[in-house]
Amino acid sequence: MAINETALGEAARDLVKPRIHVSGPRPDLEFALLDASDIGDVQRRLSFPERLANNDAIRRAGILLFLVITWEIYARWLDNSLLFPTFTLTLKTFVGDLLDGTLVDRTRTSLYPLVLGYAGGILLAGLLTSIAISSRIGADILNTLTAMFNPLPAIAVLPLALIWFGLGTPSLVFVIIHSVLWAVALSTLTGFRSVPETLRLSGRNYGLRVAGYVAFVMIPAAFPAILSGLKIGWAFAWRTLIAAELVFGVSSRSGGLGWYVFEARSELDTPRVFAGLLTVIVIGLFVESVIFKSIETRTVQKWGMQR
């Protein structure tokens, strides 16, 4: 039986040819407008209570006020100043030692090695991170050192610091650098690795060299992670300093805040112990809420990288 090849080819094309169904014109749809009067104002001026509720400083002050009231009520109910003094007694001791210069001198003594150690840790972290992002072996070195020394408590290095540097400020600076270095380096490296490839290519297309590429592309893009590392490093440095002063006390002619707390504890002066701890808390709140907050406002929030 003869097969018509032409007819067979047309049949095959009909099988693979997509079938398009053409329908008639779509009917017009009409919807009635909804009454938007019940939705409310699209934009309105916030009331005074709403503005207060949206203010971060006022909300934090409210939390602190609640904690202070709770502290005062519990201390008065316990009625044992040797065990847990009231907030008013602690504040009275704090103001008295502040006015006679005791707390000022102790705070100045503590802040000197803190600033040196914190700055040294940041500089070393920047150096190690620069080496890590420039070569694979540098990244391996930083990852290995971070895995080794980051879990090691800084206070555990204190005996070696005393042997190497003696009883004084260099020992404090050494342990503070150890507490700051690894946290800042790890956060900075993580931030650099998370920079999108588009930004990296844009920096290269502009012809930026190594210094300009890092300063104008890498650091701004990774700054949220860097700032987080700086906060963590500050917290580690502050508590490491107080713990080190509690352990070996006097670092120069007079002790710092840690030694102030230790002396008060030895004399069973619990209100003065709480006054020293209150000073540590106030300094921590100032650094976190004023210094770092202002940096956040002028950088990552202004750049739209953080809400």
Contents of the next structure:
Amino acid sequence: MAINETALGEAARDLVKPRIHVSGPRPDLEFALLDASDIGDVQRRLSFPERLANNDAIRRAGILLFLVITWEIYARWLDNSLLFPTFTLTLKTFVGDLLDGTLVDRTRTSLYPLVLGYAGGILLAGLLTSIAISSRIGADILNTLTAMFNPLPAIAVLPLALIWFGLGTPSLVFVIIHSVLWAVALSTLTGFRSVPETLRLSGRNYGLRVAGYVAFVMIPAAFPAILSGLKIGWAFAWRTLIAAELVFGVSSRSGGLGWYVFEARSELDTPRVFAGLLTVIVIGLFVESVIFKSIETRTVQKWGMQR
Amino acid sequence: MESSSSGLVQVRNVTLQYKTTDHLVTATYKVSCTVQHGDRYVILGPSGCGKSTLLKAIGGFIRPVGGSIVVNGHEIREPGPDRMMVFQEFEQLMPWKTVLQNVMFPMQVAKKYTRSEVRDRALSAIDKVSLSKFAKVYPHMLSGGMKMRVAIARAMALEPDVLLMDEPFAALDALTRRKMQEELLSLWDQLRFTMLFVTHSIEEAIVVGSRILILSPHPGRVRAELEAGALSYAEVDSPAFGVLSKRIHTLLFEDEPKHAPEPASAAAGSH
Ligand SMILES: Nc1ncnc2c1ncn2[C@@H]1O[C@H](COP(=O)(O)OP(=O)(O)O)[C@@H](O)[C@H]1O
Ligand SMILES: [Mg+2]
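Right, the form predicted on its own is done, so what does the form predicted together with the partner chain look like?
Below is the entire complex, every chain and molecule, led by the chain shown above.
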């Protein structure tokens, strides 16, 4: 290191020294401006291939296609549909169950407690964070509760839920709320805390009070953090639900997607297990890359708050 | 200092303090001043002397520990759209609103104008700061100087009793700053609003101000109040500008003789 430094120092001296001595005052130069019209419009629309390469959806579809092809090749080479069915077989089972209504039915059964729990979790998180930003004791309460319950896996709460609410939707909703609430509350609070002081002051300058202030200044200003909280919450809810269904299976009439997978496994129907998992993945991809993505491009990206 | 009860903004013996978890910081001590209608009133002082704090107190964001602030006959208790504030930072614009929406929003909240009036006033304010082409653009696509112009347009569209500006041009490059100062002055020439302008630059104070309040270093106390109405950038090289500038320099730094490059007699000679 030391050797390098001296070597560098000497090199720099060699470069600098002679220049100081050699170059005298140089003449002033002024130029007529070049004609810039050669490059066409200063602003132009990108060509079609350029835009194609910039399109997220297309790039991601390419990745998916690559994964599917890898899967197919590997499964064919393995040639054991009990362990690892091919993509085509999985797709055939998937389409078959989709058309005869089984999968649609199962998905609907799963989505009901999911949406209920997700909405409930968000609502409670909103309530808790509102209290937390309006008073110091509120913030202390939220921080303590989050520190206590956030690390607690939803599945660990499930036995308790079963005791309290019995086998069925209320138990599912309870554990989903538990998994959504703390994640969303935590990121919303972080978002509120990092709203720039100047923005808060100008909001108050307009004469905005409590509710208007939260609605028109704090929530939009914290929206990037809130949105990422909603995404994390969604993933947690989805995971919790499938896991819970796998653990206690059917609720009264018909089971959800987790139960579908569980059932197929006990019948050693591996293609159907894959079809069930595929459904979970497809719904997850749809929510992430269509719903959340379009919210993102319409809000935080358009506003330049996130790139 | 005249103690007449006239004057748009009357600051009387205002002491301002910050309480942190383990300190009590006195920002200004018994500051008094009076701002008349149409004043370009500059608050000048070294960094950290409590200029922003004083402006925030007039804005209603901080309660004085002692003394009183009266604007337009009312004692200040809370922030309000009659005292619009322009901050030093660029992030005062709401990134989720376009330029036009940003200018319209405070007028919508204040409910002072009808819906069509709000739009017309916003468009004309944006036109006055020559940003009509950018009305539909979001703030992140604007340069720093343009954001500042939007903030000024937003504040003026509401016709506040007084415009509070906290080093609005300090974060700009020198060329843009000078252009903005000239634009602000020509706006003032058209509209004759009252403004309180905080700066730590002597040159800016003389160019922008019609009257200059000089605060001492921390804690800020009133050192002097000077007349500076006639001097603009055209006179930067004139003797009068130099004399005033030296005088202010002396007033600001005479307690620290090491930093005063000119002997005090130069300023004293101008009396
Ligand atoms: N939020 C704050 N909490 C505690 N002290 C502060 C706060 N803001 C400013 N101060 C202190 O008050 C004094 C005046 O600050 P300020 O009004 O920002 O000065 P200026 O705008 O003249 O540079 C400084 O000593 C500063 O450290
Ligand atoms: Mg300041």
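Predicted model only: the values in this text are computed from it and were never measured. Residue numbers count along the first chain shown, from 1. Superpose the two forms; the largest set of C-alphas matching within 1.5 Å is the rigid core.
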{"query": "Core-aligned CA displacement of residue 50 at least 2 Å between the two forms", "finding": "yes"}
